[in-house]
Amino acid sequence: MKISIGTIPDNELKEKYESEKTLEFGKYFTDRMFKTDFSNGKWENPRITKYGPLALEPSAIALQYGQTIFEGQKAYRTKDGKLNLFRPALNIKRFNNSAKRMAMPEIAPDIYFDALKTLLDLERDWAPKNVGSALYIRPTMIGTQGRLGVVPSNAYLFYIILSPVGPYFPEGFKPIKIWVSEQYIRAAPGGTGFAKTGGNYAASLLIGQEALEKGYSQVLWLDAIHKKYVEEVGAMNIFFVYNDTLYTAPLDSGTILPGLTRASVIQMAKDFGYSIKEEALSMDEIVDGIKNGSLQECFGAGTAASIAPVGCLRYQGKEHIINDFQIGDITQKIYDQLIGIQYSTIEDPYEWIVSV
């Protein structure tokens, strides 16, 4: 489909952020969006506009019943001022499970990538110039029509929306704390845990701040049955290191966010010659495993967050502090390679990168 682009006078152009040392993850939006509507049962009108407020009805079922997905994507500048989009392919293709299992229509590949690739070219001169910056990158469905009734919306809007971020984490690529919730779960067999829809996250917002309040950074959630089994942390799956061996939650229970930064870890620290396991880890065996010593490591990987060395994770009323509170040898190989590949850098063996 054609894409109409509007044109915004110049005075109307935002002024862009001070500084890239104090950009904030989330707080800055760039000057246009793209807009698609589904009706009919066909997509139409794609359209490049100014950033601004959406007219929904009241009864709208995206704000009644939560019918709402989203990605998480970024744009990495390189050197040489192209943006750098890491496995696009496969936010589409996560995108529109999502969609399914929501009851929300599919995108067709090409309508949301040839739109991706004509709003960044657009808005190119607001993505950071930083290693650890971006312009992150979110797209969104959401149900329209205005109705009350538990019932999948026959309309929908999807749309994309460019931030320029700085690290997700203010400390930046250093250790962090995590609070173990032992009381509230996030996803449960059979539910939506492994779509990116937004109910998941609302869950997620009261023992996050709770945790925020207390100086810890994310929240780390257990599995819905027993309580006891590690799954995911609220921005990114968790990788434990045990005698040079990694291991991560598996993703057959459908309770966890298939992530592209976790698929991506796994083959490089194949590639690297570890060894992977995604199997289910209790907290016992993982406090165990620090305290004998076995636990080498843990980190965090997401988009958002990239890989977040954690220090300590806080569990039945204790800090546990994993190797001294410092980043692993492996867990700064894995960075070094992920961000090195993002920011062309270093080569990218795997073909990962689509440049726009």
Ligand SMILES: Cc1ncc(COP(=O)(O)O)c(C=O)c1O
Second form
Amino acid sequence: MKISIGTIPDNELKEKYESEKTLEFGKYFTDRMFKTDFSNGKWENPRITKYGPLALEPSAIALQYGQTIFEGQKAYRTKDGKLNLFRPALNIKRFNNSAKRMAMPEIAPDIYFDALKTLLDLERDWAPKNVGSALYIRPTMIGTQGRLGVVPSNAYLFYIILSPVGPYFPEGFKPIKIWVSEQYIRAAPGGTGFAKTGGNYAASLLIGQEALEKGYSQVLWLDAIHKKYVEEVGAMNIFFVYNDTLYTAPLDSGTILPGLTRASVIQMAKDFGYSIKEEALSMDEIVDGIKNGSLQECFGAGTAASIAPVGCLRYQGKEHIINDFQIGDITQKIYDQLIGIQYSTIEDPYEWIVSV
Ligand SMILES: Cc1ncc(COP(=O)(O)O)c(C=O)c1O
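In place of the form predicted on its own, output the structure of the form predicted in complex with the named molecule.
Let us now look at the entire complex, which starts with that chain.
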């Protein structure tokens, strides 16, 4: 695939962010973006252009019916200036699974990967240097055909944008407070929960905003049928530690995003010698575990937030405090190993890193 690379006059290049310390998540974008169009059954015109607005029909199917998918990855800058991608093949695979569910065309892994590598190479100076900061990567596909009527689009745009980011939560690696959603649900069996599609997130905005206003960083979703079993958090999968066993929700209902951080935590925890149970846990069991002290730790896991210790769950009008609102030993151990691998400060025994 030959990618055409447009030039940007020097006076149109952006000022870089002032300081890495004030890098708010998702606020800044680099100078360039990758684009390719799908029409007549194939992807064509791969190009890198200046980052900027898209021209879309007001009737575009993405805008009217939400035919959109995306991925979230990071490039981590190492001490020797390389950019580390973490298990990028899994992102490509999940992107194509999302595409299938949303009746969209798949994209060949080599197009996706070539596009990403070429763009990162041009934008490498934008990658922050601090551990905990990174260049966030947002591959996206949207249905661009302009027409009303609920049918899949016959034309698509695939693009990649890059955003230099600091920690996802302003508090950094510190315990967060989570609001358990008792009224709203995120995904039901047979729906689109396992796909990374805009509508899943649109449905979470109202309660997410309410939770934030009340001082909670994220919402914890329960299953749609019983409103009882824990599924995942707004932008993370979630783990509960009881007596050195890690519990996380199983993926088989298709209602949970299969996180690649989740898969990596499972692998690392097994190798540390902990037991893993991918089992449905009810909120009642969790509250009991907090009360009787058997629930030792809780943490979220996702690309954006990495590992996020959870210090409080708000459920049925009460705040349930976990591990005295302290970071647990197992959470810390997993965080250290994950971050160490991602920034190449420790050896990567799994060959998860692909350097660009
Ligand atoms: C709803 C949801 N769950 C879980 C995750 C974690 O997935 P990953 O570890 O692949 O970033 C994300 C982040 O993309 C998410 O949006």
